[in-house]
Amino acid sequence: MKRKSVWSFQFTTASLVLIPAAVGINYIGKLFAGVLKLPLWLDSIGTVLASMLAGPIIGAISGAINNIIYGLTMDPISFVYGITSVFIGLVAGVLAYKGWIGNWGKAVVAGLLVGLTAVIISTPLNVWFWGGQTGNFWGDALFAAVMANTHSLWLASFLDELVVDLVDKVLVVLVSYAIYKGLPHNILQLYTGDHHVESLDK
Amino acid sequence: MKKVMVEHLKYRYPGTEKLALDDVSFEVEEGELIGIVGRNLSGKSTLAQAIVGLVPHFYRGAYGGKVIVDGIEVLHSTVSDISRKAGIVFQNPFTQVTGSKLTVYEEVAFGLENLGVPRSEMMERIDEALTLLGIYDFRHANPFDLSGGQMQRMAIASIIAMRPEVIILDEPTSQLDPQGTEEVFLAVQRLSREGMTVLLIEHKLEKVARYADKVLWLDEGKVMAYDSPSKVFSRDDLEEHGLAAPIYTQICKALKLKSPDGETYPVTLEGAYEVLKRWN
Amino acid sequence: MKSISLYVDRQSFLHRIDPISKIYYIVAAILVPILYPSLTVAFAVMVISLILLFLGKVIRQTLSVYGFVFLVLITVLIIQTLFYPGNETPVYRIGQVVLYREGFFYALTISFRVINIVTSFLILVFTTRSADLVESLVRKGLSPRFGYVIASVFQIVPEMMSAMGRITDAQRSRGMETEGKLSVRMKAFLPLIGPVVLSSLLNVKERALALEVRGFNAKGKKTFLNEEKNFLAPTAVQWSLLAVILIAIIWRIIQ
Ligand SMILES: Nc1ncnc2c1ncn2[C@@H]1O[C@H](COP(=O)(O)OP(=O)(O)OP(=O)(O)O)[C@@H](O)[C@H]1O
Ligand SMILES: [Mg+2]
């Protein structure tokens, strides 16, 4: 079911309404992704499925609002990754509309290319804020050695947020689109921009 | 007066085949309360929400016919306008909470906000809704606080506030249990009482049977009988299309006891115990 | 309910001040230390910031998001200490181990900024309650349509969170394993969050038809329930807020 343009879009209440729900599943892919201890975050699951519901801007709206509401609520310094968890939902949303989530082949590569728009948006930010870190112990260890062997801030940083995101965004995708494939129609039907009513008076 | 006037509607969801309602056609009078009853996907809850204006507003998909309420018709007109005119209580309390306030006062007034009801009246409203359905201590609670049955006491408080002409009750007490359901089926009463027009939809025919003026049977999208609970419920076909008279009906129909009327079976109990104490 | 907010309800000014202050403050706060690059200037706005926390009586219930945020720091300081790029100047030697100058003052301006931007927010965050954050943003124009979005979220969140927990335990008592080899726990993912995501999804149409007949779309203009809060001297406390601001740009410029 595809929408009609990539970047038609309408704010519709079914739209807005996906945007908390899109924020709650990425608040509990990131739980559960802590009660299993896994060494990932998981924490867009929602962005992605919004993007591939309902188009890369309320992906977008639900990447930024989904940041703002972690800043106010776990951690405030989620306010600066806001901009790379919109970039997050565009790039999903385009890739989705292109049929680039298609199938488990298709839906690995568009995760690489989610991730690597996640690293190149987050590197400058992590340079930033954090003189390159992220906080994350086996990226940080990395950007040590790089730093000490290389003497490069920037190429530190960039494999420091390349080596967690790549394989984190990878695995949205693919959890993404496993979910997307359960839909029921009826949901699907709902984002599909078709706004005209046929008559069936004769 | 007529405050419903469905002539002729049909209607086919977006991606589907089939006419979800084929040709319905009826009038509901000024204070009746109107049961609608049919088997599973009948078309109940579509034509409920085509009242209401979200067939086709929401969904989109083909129509055809009219649904004319309290005067406006709802195919030339927005969900928004409709809902000062006909409010709709769902079947789940739980997604019926907006989720955006945080006591049930503030939630009943959402629709009110909305509507751009001047403050002053707009509590007067909420306070007279809160007591008409018996939750008025609880303003100050959480909605989420509160049980299935308190819940959706609060959603009809929540659309009776709006001041419809009409309210819809799709299947409100299907997700209760016996004490929550007890207390939605008083507060439906008190609102038919006042005056209010009321479409009920329900499964539970001697439910029906108790409280309507009138039945809307329906099936497979088209109109099966709108008529009086002791006409539709004494019905010979009832079994066939997958619907259980109410168990009075059954026992005096297997007893062979018919209403003084000569013609109809009794549906509720009182019914019952009449012709069975005249037979015995 | 459960809430997710971080608010402490407190007697103080700050939380006496208006929501769109705070926001102001929160630019203010991140602008200034860009627009002069030193050292000092860093500390003082920091310094500042975290009066401010104090003087609103939450400073202990930051401590836990400060926490992290320490941790984190101090492993910038030993890492840019030792490999800053720039680094020339050693100032102590412990064997092979040198400690340099210049990584070290890198490191100390991060912590400075990293610690005001927190601060800044942590200031906004634990003074005021979210629904009046949502409310005040709405009177200044925000779509009322996404000031439900955005109010929504604090209480559909700890809904989802209650789902989530009904559904872990249904599935554990099922046998599923949720410990073990990192495999075992991978696998375990889509099971638990398939039907919590499903179930939320279903939700957002019933949502949408029930917010709809109660008037979401509405065309003209809405009024509130609430009256307006009555904040200490907004008007005065933004402006001010706005002056500093643009002053530290117009100083910028002519610079
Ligand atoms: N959103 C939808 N998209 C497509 N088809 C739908 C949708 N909702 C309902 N239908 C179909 O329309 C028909 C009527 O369904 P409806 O929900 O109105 O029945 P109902 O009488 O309310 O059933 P129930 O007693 O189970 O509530 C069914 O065939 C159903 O499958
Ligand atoms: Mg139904």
Partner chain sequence: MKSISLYVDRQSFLHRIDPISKIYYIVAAILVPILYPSLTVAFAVMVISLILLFLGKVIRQTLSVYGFVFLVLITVLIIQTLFYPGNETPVYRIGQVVLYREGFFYALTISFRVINIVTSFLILVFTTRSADLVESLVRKGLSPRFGYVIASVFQIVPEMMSAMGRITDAQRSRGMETEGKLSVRMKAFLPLIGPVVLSSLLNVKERALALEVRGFNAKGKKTFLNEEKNFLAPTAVQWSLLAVILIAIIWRIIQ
Second form
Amino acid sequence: MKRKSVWSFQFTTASLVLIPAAVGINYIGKLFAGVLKLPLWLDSIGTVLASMLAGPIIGAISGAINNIIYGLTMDPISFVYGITSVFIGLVAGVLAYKGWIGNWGKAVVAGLLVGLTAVIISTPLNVWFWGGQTGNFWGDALFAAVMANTHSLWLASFLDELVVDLVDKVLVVLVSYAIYKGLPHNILQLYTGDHHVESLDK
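For comparison with the form predicted in complex with the partner chain, produce the structure of the form predicted alone.
This part shows the chain on its own.
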């Protein structure tokens, strides 16, 4: 099947199988980063991969479901950032459709754009719900240092989110692209059709 536009999608068997697979990848990544206390989230690999394969709507749904499940089973804070995951899926899906996750260099740029999106959406949430902090040890250390020197809550919160999200989302997009590149062509065709596969492989 070929998507006529970036926003067209169908709940086919392939996409219905992809959503729980993407959620599982996200869940494991976030759990892994949390247990090891990494300066990363690693909770969007499945979302980005789903967006690359089946478009921004499926990616956004995968991201939102992951936050709901993680919030119910591990950390209620995850509920708040469901909207961030939705936007990550949407932006990644549009970039993939436009061919902006088509090689390693483009994937880095796409990762930065996805990261900036996450920062813009998450920073107000951090300020409104958690006093500006992210809950990430490394980011919150920077938050404390900036607050001590500037007393600017918004600047401290923005930098707290930025220092984690930019690196995290570049790595997430690169890993997602590597997985995508490793998938057999017949699997890719189940989701995107020849036209979209070619646009990502330019």
